[in-house]
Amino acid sequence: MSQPGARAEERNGKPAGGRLPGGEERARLVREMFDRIAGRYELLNTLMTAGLHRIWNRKVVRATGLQRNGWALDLACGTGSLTRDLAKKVGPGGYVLGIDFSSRMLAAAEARPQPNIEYRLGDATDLREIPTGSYDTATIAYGARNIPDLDALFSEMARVVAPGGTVVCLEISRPTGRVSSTFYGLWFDKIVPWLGARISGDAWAYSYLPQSVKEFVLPGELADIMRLNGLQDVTWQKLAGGVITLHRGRKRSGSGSN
């Protein structure tokens, strides 16, 4: 439960208590946040990344190994930016399912329909309606740090892909180099909250972003979590000087449900 005064701090754009809450309270706050900013989400992504998110999306698509007529599952799909790129890759004979827990983000995604894309409201850690081994790849971009139970997330992602299929995670990270760390501190801790508050009208949402990155696991730890939940040949690479990381794993050949 929230502590007294927490809601006031949320309205003022400050995560309550210095650290983000966990469990159901975290899920509620994040879902409400994305509902509020859905209308400006893609504009702000473009501004905050100087359009580089489009390049990073293409790297995710390449990492999946998707072929024409393939099937892809995009979790925490938001307004569908990566979902649409996956759909282009698989072509009209393929199929992409985008899942998100924010109804307004999905409404924004559905405003740009494509015949080989379906969107559903759902929980990335509970995909019980999706048969085991039914997809060639499962992706998540900028969503893993919003999910407290990473074991549940990656075990479900591994379960729903076919043996030999891929799981790809794109996420914001904390760079370690001196120059990139200095840039990160200025951009994400100062400019992003200021810019986000003025364009979206939601100060909490864009102060949440750098805080959530600070509290997220390190790239090596994320790779270990993926390995422990049914994935092998797990690799990760730094993008944009380490501000972004791209993780990729492959489901063990011959694996069934996890």
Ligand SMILES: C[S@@+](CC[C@H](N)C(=O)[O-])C[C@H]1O[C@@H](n2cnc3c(N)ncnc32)[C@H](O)[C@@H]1O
Given for the second form:
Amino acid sequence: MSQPGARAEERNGKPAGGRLPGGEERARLVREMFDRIAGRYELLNTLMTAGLHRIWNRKVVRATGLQRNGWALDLACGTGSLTRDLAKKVGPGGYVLGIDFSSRMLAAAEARPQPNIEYRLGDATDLREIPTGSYDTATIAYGARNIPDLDALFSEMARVVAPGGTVVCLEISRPTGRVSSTFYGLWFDKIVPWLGARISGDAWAYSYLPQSVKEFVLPGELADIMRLNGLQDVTWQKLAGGVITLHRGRKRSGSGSN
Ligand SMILES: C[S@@+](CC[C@H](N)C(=O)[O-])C[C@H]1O[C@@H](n2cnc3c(N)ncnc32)[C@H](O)[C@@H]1O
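Given the form predicted on its own above, I would also like to look at the protein as it appears in the form predicted together with the ligand.
Once more the chain from above appears, this time first in line as the rest of the complex follows.
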């Protein structure tokens, strides 16, 4: 259902003063926002992470346990940064499918085609076209915090991987240590919105970012959601002093659907 304040807040360049909307309204805001910033997304990502996102991508690839010739599904793939790293790992005999609901983010990904990557427009919480157990791994990087229905997301991720396959989620989180929280407050609450507004020309997008992190579940809660949705051996590690969290779970061996 549409929230009356949402469009005014977009015009004012501010995220929702209270909580961000959920459901369809949230999906629309997020999709339109990524459509608007697609052209500048990779540049901003590099600036805002000081290039560290490449290292975090490599950690995701390692956590998937992917081998050469493997199959990977990269949800909320955006401009394909992680998708390309997964494709490099599986090599020419493997296959990676990237799914995103922003056509402009996908267009940027498709501008760098690779024979072992396919991109598709779609919603990460509704993978009905993908057969159960058909992938070795399913990943999502910086996507989960945009998706209010985490049960739908992780149940689908668990469903589409084969028994013994992995589900990996990389996300921004709020650190708890004193030094890292001070750094986080300065960086994400002040510098990111300022820099993002100037480079992307979209103030809402880069105020939305810290707000969405604030409202996202804690790492332990995310691990519980993954377990409740058919994953086992769920672990998480903190990267960059707790600013980034990497979760990994495994689908039960011998499980049929999830
Ligand atoms: C911050 S970007 C991350 C892109 C990429 N994974 C990366 O590592 O750079 C978040 C992406 O999630 C996508 N997204 C958000 N919600 C989605 C959903 N429900 N289904 C598909 N894509 C979604 C957005 O369109 C956007 O491209």
